[in-house]
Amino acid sequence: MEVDVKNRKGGEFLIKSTDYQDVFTPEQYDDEQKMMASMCKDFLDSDILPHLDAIDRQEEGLMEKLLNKAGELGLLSASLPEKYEGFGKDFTTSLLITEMMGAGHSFAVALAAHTGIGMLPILYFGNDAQKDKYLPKLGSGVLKASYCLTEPGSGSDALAAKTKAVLTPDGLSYVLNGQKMWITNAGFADVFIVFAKIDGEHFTGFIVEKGTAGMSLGNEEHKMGIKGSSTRQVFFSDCKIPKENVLGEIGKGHLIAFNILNIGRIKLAAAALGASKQTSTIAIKYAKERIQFKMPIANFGAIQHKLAEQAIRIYAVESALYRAGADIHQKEEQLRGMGKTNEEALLGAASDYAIECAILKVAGSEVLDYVADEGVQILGGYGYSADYPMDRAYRDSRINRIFEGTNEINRMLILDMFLKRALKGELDLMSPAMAIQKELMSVPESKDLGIGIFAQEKEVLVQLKKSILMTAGFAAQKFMLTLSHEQEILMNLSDMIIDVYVAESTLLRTEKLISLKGEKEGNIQVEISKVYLNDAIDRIYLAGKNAITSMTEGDEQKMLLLGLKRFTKSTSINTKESRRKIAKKLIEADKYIF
């Protein structure tokens, strides 16, 4: 994967401009990452969705069964260094094998489960010792692994944990009773990371594994959907563990819970993405295939409307998903560089860029749903009956918006970091907040667009920066302290910030496209970015609005108002006759292409 590495952190594209040189896009996979790719396809069409329903049941020792293939395959040691028998493949490619194995259904979540949270807490904070004995088994799949750190009384409020650790007289062991729930994996699971507090005070993280005495299992969870994912309550009743399994350093748990969560999002979004192509792709086939009025439906405007709008978004989703991967290598390489392990640059690099994995985790889960719904919807009838696929997406798709933190923790994680990063320095935002305020009083000059091809949509951009900078720097000066209480202000905030990121994301990676490919080749691509960001305006200015007169009122609010519409202006395109376009250029692949 060639990339330019530069000196950017988290968070600056609400502060700086990006150039499409600066960006890594699907369009430029090597050879090996479309090898990868070309697996994992063949792995999910051979094992995968034929047994689809045999999964769902819960067919004893199928989901272990393919698990273990999935590990002669390789898939569950890509990113494991070589020296524990992986493949050491880079932050971008370990994405792309995610993506791919999203449209997996319950598998994609057994499966992230245990190369992700099951995995990489012992990979980025167990010692040498835990790490020889573990990691080969987990990569190879001989062991499984599972995450418990969710209980009856703490879900988003992780630290309030009553699972208790109490180390025994000896000083040998520590003794865990408690209990966890919503645990994935868990009814074959070999190896548990547990979260607990020692003395009812520090929380911290062990390794357990299977058969520990004193931890025993609840039945299998009935849920709406992932129905084939094993997800059971986890009891520890004097459940001694040695004092070696202690994972990180004690009383820092915390560390360990939040970093895997900024992987775990941005991944989380990468499964997504996979999940909305391919439930893009049953859509269009149906809607070629369904005749009514004598005709198939895809021919009806109503019908093409909602094909085109679900390739819009999964487009735009993809381009700042691979967008901030990119950004996440770079960094790592950066760390490297600077003398970091392996383990010390990827979580260096995940945690500088946390608000992009929050932002994705947002935009991915809320496009794969929108897709499934609209799914059912252009399937009729037949989109609400168990015996068709969308029945399946439609289930599989709501967890992800509870997922990694919900949504609406995600939402205001994104502001709460902006700021802190500010009041650390580390993100000058009084500058540019300061500027538009006397910019506010001025009268608004004429500028010279430049070139390009999106050089109208490039100061839109910037005119709608500003208006989050406006909006935000506003609600930080009159809440100060008190604004982590005005959630629904955070909120709309966030809502700006994902729109403005991802509309970005898009605009850049069509011009890169182009820049690659030529202009014929990147033509619709324009249409995707230019209707993408055409809705962004709009529901930017919506949640400007609200936010402004939540908080203001008279003047002051009157001013804030002129503000937000001068900077959220833009010129109007016609919608009807792009979506067309993109829909006509779908149903002739007969599947999502872009």
Given for the second form:
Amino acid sequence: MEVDVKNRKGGEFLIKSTDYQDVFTPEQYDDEQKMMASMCKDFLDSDILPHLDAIDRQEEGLMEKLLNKAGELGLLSASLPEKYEGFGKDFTTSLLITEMMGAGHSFAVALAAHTGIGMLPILYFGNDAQKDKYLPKLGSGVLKASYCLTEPGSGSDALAAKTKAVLTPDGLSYVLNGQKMWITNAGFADVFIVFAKIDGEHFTGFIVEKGTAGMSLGNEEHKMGIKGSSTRQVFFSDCKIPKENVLGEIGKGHLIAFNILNIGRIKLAAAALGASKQTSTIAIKYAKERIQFKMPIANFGAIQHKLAEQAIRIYAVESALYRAGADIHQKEEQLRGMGKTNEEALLGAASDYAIECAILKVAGSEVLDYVADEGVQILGGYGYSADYPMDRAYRDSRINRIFEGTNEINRMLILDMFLKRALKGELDLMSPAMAIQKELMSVPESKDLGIGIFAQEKEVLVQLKKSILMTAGFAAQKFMLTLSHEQEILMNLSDMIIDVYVAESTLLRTEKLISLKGEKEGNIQVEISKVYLNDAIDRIYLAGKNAITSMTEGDEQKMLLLGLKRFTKSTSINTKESRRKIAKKLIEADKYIF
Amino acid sequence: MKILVCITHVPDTTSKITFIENNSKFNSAGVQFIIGPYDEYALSKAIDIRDKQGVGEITVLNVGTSETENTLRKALAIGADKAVRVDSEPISSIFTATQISNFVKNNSFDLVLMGRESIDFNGGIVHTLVAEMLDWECVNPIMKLDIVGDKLLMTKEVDGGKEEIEANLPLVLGCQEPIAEWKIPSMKGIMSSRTKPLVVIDPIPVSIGSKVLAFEVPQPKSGCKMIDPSNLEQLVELLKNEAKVLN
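To test you: the structure above is the form predicted alone. What is the structure of the form predicted together with the partner chain?
After this comes the whole thing, all chains and molecules, with the earlier chain placed first.
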């Protein structure tokens, strides 16, 4: 894939503007990528969606059979290097495949666990012998993978794991003891990536093969959703594994766990996007068929508002997803050009964009939850019936806000990473924050707007970013090292940052779309982008206000609130009319189409 | 065995059908195009035959403008070896059949497969016309095909039953499900489809005796009225006076 984008550093969006020509958008997929997306859709339609009930019942052998078929199609090895019999596809293609398969409910979870957290630790941290041994078989589906990090007492606080590894006196093996929990694919996996502390101290990754003496599985967990995904506890009781199965460096297990999570997070957003689009389509079709008061409920404004709002949020998060994805791809190419190996390049790139990955994890999972929740509402009683598809969509959606780091952990990480990068001098947050302080003391100047379709909106974005820098800058100064204890403020600030990144991505995508296809083709997307920004401004104001009032008093508070008001000023638009236009387009198309 | 599979490029079965230019032309704006589903069964069967025999070559052919090339590429991704596009709108069944038979005459094929009918115009006669022009046998629609030695054993759907047919090559066959399992292109297939040959040839002239003046979309059926079983009289009344199907 040719990516002609000039990327900014990870996190730099907060202090700099981006030109639409420098972002990648879904309108730029090449023919091969479109064919791969269509292959995924064919596979879903023929092999997955007709069997969702059987998958959720965990019919014996079915999930393995479907994963094998995915392996035959090449879906498990799309992003594996050719050296390991993979297809070596770029990151954007791999996101697109993840998005398409994301509509596959429990199957999507099994697939993502296998190709993501299951396979990637070996690809990125395994030695040559481990890669040669496992990767081709994991890519073809002959072997299935699983990832064992969480324990009953350590979820978000992953490094508090109690599972222990002790080297045997002969120095040839490690003996594992401990318990892992919520392990996806455990029931049928052949290869388990296990984290344990050597001598209770050095957090390290291990590869454990199925059938190793001393390893056993708990029963299938009863879950709210993704019922077809195998989730079990995994127990290690004097489980002896050869020392060759240590994955990566001893004591550096956290590098595996956290680096893999960056990629996992952005991919989770991709999967959630695919599920959101499918859920929106179900809602649109139902709203057109359901007759009440002698007309389809799709004719009613309240329903049109919901249909439009689902689409607005989906389009917005999709814009951000592929923008970040291409930025990662570009960075990866750059690192490769600097002599890094393929593995180092992608890991390095994902780590550079870890802020964006965390933003997308939160945004993607929350968009899906919104879309599924309103989907239930649009279907009314039928939405609540387990015989209709919205029930499954609603239940399966919920886990996304929990796994791959809860959304709360991710929100805190966003701020944490920004501040760490600022402290290290990697991101210059200080100069713009100082400039804002100065600006606050001066009389607002009227500014000439730039040119282009979103000249006014872009100026609004510049101001919104100032509102964040002002509030975050004040919080950092006030609390210094104890800011991490002010979780409510961190939540407010990260909400502001997420909205700015997504709103900006939306505007950039639409601008690019118009440059590629003309204004007529993008007129509804213009409405989408404007409504998203319009609502984001109010959300940002509210989050900012809550942050400011919870850390200031008196004149200081007054001054900051005035500044916030100034930086979140905008002209209002008629969102009802915009949403009606958006809904009309969806209803005509009979599916999500943006 | 050299097999020619003729494929149509048709709107996805869920497309909204509308017409433009005084109802004389199909409105393709926003429509997703696919390989005709029956043609896709024909292609899947051709692949099964080639893969079982371990030798042979499958050519896919479409009569269409450059817009159909993605459809041909998909056929290559599914497993055809090469593709040919006859560069013209498929103006009529006679026109299309003439192009196909001309291509078969200029190239040697043992078997010509296609769907029982396209799902846009549903003419359902191109296979028969091609066979006539080539002076070959034609069987349509077939649901099952086995090759034993040099004999082709087929099951054909007929009104109220099935017919078992045995024939020799060369043949033209119209296919329908469940002749073969529908195939999804693999990643490998997609990547190799970019490098497989896709040849564009000019159509030969055909004199066309008819042309389409206008299309009409059927009116949607009116809603269904439910009558309680205890109200048989009301049902009779409605059948007589409203539906006018009883005297």
